[in-house]
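First, one chain by itself in structure tokens, the form predicted on its own.
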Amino acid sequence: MSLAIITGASSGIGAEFAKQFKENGLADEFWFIARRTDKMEALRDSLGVKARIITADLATEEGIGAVKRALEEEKPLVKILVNAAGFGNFGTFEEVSERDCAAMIDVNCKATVLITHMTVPFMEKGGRIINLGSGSCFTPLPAFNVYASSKSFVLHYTKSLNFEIKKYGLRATCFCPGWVETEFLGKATAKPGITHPKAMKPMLKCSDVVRKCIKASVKGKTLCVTNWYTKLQHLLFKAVPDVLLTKTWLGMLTKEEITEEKEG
């Protein structure tokens, strides 16, 4: 049996990894980790696979602890770990609450590190780790600051991790797509009156970007940037000063004013 552990498995990119691992024969047993039990159960049933469901909020110590206890109790042999759980909000310093800032850091950074740290001792030689980065991780982005910064952390963490886990016969890939058709963007822009991009294009299919990431991971690549637009951004971010890129980004933002309806 080949076991894949996937965080953020209830929908979007996490669920798509599970589907494609099953289709490609890369895994036939799963651990799904997320907050929504019903979604994970539905995914398990639709795939017809053996899956352990771990309902956990990875922004909390209790959620991280639930995963650690499961690993210590079962001592599984893990082939693939996908850290796909993520949380993000658009908004300027004044528009994003301290609570949301902390949650982005806890899920995107802290949970990625801790889940990886506790899983590596149970991974088989030749195993793969996939950490979800972002096309936003290459340059400073006002009004997406904490999220983009957290994903920059994930990128550098993954690059360094590769050197540290090489002796175990393991490899890690940081997966950096652009705008992807998932629940994430709707939630990130859900609050009215929040500064956000005027348009999020090109919008990519979840199945396409995940397929490319899996190929990159199998080849042992450290970084996977999935489409021409994001690859172009990556190259520009290397060549163009941050201040110019930031000004360009600022020109792409908008803020819809909140208006109160008047009683007639």
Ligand SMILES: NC(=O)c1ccc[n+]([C@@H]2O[C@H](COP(=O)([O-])OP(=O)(O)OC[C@H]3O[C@@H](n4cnc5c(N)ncnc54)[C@H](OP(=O)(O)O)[C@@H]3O)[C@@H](O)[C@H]2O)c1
Given for the second form:
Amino acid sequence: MSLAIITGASSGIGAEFAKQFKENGLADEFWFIARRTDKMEALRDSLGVKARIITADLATEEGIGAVKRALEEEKPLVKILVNAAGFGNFGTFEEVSERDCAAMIDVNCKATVLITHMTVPFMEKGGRIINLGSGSCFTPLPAFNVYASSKSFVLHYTKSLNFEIKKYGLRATCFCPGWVETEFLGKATAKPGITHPKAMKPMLKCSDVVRKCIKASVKGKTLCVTNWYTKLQHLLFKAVPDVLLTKTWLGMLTKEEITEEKEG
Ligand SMILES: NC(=O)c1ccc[n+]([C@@H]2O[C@H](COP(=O)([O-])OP(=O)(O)OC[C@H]3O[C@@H](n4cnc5c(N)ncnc54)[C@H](OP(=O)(O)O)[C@@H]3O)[C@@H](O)[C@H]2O)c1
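Next up, can you give the form predicted together with the ligand of this protein, since the form predicted on its own came first?
Zooming out: every chain and molecule, the one shown earlier first.
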């Protein structure tokens, strides 16, 4: 049996990893971790696989503790870990609450680090870790600041991790796609009257980007950037001063005024 542990398995990119791992035989047993139990059960049933469902809010100590307890109880042999749980809120300094800032850091950074830390001792030689970065992790992005900064953290964390886990025969890949068709952007713009990009295009197909990431991970690559325009951005970010790119980004932002509904 080959076990894959996937956080954020209840939708989007995490669920697509499960589907493709099963299709290409990389894993035949799963642990799915997220808050929405019904979605993870539906995924397990649709794939017809053995899966332990861990319902956990990874922004909380209890949620992280539930994963730790499961690992210590079962002492599984893990082949693949995917840290896909994450979210982002658009909005300026004034528009994003302290609570949302903290939750983004807790899920995107803290949970990624802690779940990696507690899973590595259970991973088999040749095992793979995939951490969800983002095309937004390469440069400062006002009005997506905490999210983009959290993904920068994931990028640097993954790069260093590779030096640290080499002795165990493990490799980690930071996966940085552009905008992907999932629930992510709907949630990121869910609050009315916040600053956000006018257009989020091109939108990438989840199945395409995940396929590319799996290839990169199997090859042991540290970084997987998809697709061509995100690769171009990545190159530009290296060559052009941050301030110029950040100014271009600022020109792409918009904000709808909230109008009061008139009665009668
Ligand atoms: N879509 C994009 O454009 C895009 C681009 C680059 C990177 N990414 C990254 O890709 C990853 C997956 O996102 P997605 O696009 O697949 O979005 P999605 O469809 O919204 O999926 C996000 C997943 O994260 C889980 N999650 C969120 N908050 C959680 C919490 N507090 N505790 C436990 N699980 C939580 C969600 O499960 P529950 O709601 O059931 O808890 C869900 O399974 C994220 O890290 C995101 O930052 C997305």
